[in-house]
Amino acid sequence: MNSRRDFLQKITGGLVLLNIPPTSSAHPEQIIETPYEGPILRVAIMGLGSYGTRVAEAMQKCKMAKLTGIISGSPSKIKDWQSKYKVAEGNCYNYENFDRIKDNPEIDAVYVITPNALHHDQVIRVAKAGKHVICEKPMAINSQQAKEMIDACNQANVKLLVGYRMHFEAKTLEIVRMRREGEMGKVMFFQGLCGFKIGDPKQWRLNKALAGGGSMMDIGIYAINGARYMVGEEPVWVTAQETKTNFEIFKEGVDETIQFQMGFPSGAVASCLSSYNIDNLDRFFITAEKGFGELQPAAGYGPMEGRTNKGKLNNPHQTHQTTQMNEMAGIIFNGNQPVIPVDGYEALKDLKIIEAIYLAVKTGKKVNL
């Protein structure tokens, strides 16, 4: 397994998908679904890797979003997909001339799908270029990257995003509602747990440089991101500790796993796991006074599965991707509010949540936030 990609495909990729609107007791015949007329989004994907190809594909069945061009640096896969998904020759950019996505009026928003080390002078670059950014997470390396990319956005006057795909997820949704509705009570306790067995040792994730860390910059921020809106508050300390029994693969700077705790203003506590080296971990948990919310899997591609002390989650599964390009577009075009951020301010706190957690490990100390 080579990477959380690999990971979440496969910890959810042995159950069967199925996407069954509300509807789907009724005949074929009788499912009539309204024409979408608004704008559409046209996007320009940057990295054509295995995520980014997800995308693309994901992105095929986009109502309000539509792959029109191409960013890499790779000449053969820009001739690949510059056939499989109909892209213009004059949409087709490599890293050194992308600026020029400027004068480009069938490009309104660029997708980061890079080396996390890169985003930072991607991101500015797009927004110079007066293009709308979506960011892949880590949205950086550190936080004083992430504020230079936020201010590099607002000063172009362009929206910045990150792919937070978990925002828009039903299940997700529906255990954050309970809690925000208050039909759970005070949240008392949350759990996540996010891991696996990271394969090549060559490749970019375990290279410092590129990664800025190792397991808790690639999985363990979706436990971190996870506590904050289950929990539904920031919060105000941590403490971590370092578990590394592999030296030659987890080089210094890269983490293989991870504790670390959390507590919230409220007084709930958060206990999660970041690890490169343990498999099947894909779990959050969060407990109150009046009921209880699971995900197994919790951040794998879906289809997700959940109970809460209602019973069994039946919202019908989506793609992951293509929901969220439709809502992005929603939010770009239309100022739509997401139930929970995904703004660069999202991502903002959660890299300083990472740092604190990385100087809880080097210090043995609690660390307030």
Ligand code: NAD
The other form holds:
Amino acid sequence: MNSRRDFLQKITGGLVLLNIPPTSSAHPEQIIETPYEGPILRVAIMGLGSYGTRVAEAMQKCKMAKLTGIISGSPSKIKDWQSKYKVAEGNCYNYENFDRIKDNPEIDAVYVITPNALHHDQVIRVAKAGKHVICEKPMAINSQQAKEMIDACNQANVKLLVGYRMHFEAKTLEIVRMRREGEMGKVMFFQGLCGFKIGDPKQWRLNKALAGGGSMMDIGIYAINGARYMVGEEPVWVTAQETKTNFEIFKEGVDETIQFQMGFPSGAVASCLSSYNIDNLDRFFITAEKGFGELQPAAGYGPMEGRTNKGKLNNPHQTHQTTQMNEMAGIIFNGNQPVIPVDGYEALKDLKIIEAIYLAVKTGKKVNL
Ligand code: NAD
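Can you switch from the form predicted alone and show the form predicted together with nicotinamide-adenine-dinucleotide instead?
Everything in the complex follows now, all chains and molecules, and the chain you saw is the first one.
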């Protein structure tokens, strides 16, 4: 592993403005004009698809993270990205040879942005190459895989972070702050609605072998994760019901729409919807004895809109992936603790709940966690 000194790359030109407080990741919306001369997280993106492109674009504005490498199976994409993002020839890999990244001192971390079922093997290979890993959600397609990924990263002494960009989003964090500081009182209910109409029936998201499931793996996970960080507890039971209207597109093991309910130790309950067949579903609502919070959109790319019992939320919008990558650099280099965790254990919790939801659908019974 590189030492921290090796990571230290001074930005040329002197003064750089850092958009987040150096000592805390609690309020990424604050603009603190502090000269930033600290280490830059040098990231290789694996999977140059639509989300990989979005992350690469967002990283152009990062102060603490920089795109320095790419991993792709497509030589033409490598060529395009090389010229667009000035990626050095020696920092380009394919899926066969990327283990060689081990010997590359210009890459600190690999961001895995490939279809869900590939994450497990790819993350483990990156960990074995001694690089930190950022992996997209869902981190894996089941909890067993997630445990193996966590173990591999622990053994290699590298960080494993998951692309939970909403965990750094300012309006989301304001509602979480109100709940945590007791301004809302006892939480009673959460509603999470997450869905969109899926397009191309041939895409990997509708292939169980690559996606690990259907809407729940892809978009429903936001409602699960949102319920956990909004309520601030872990669910102890789930119930769930599936609706399938199109058996051609949504084959066996690929869920179209699932409604699910979760119960929390305090007695709070959540009612959620995950769908690949309903548009305009992107809403969180939390209500408590002394207040409420709502976000709509709640998990899209924003700008988010929201209000609480105190009025409209006015926290400024920042590109989620830019904030996320700056914050993740702080976690990797400085051991910063995010307000809402983004590590492998956080992802494992979501996957265990997804498994319980699928079991509840199959059995028609309440499943205890
Ligand atoms: P995509 O299809 O646009 O891109 C996937 C990339 O993986 C492509 O470049 C493709 O060539 C490559 N790939 C490598 N091996 C492949 C294989 N065997 N089959 C198919 N493609 C293969 O998908 P995407 O939307 O970029 O999603 C990638 C990951 O990012 C998924 O895990 C998804 O859940 C996640 N994602 C996260 C967010 C977010 O907001 N956090 C948003 C979108 C996607």
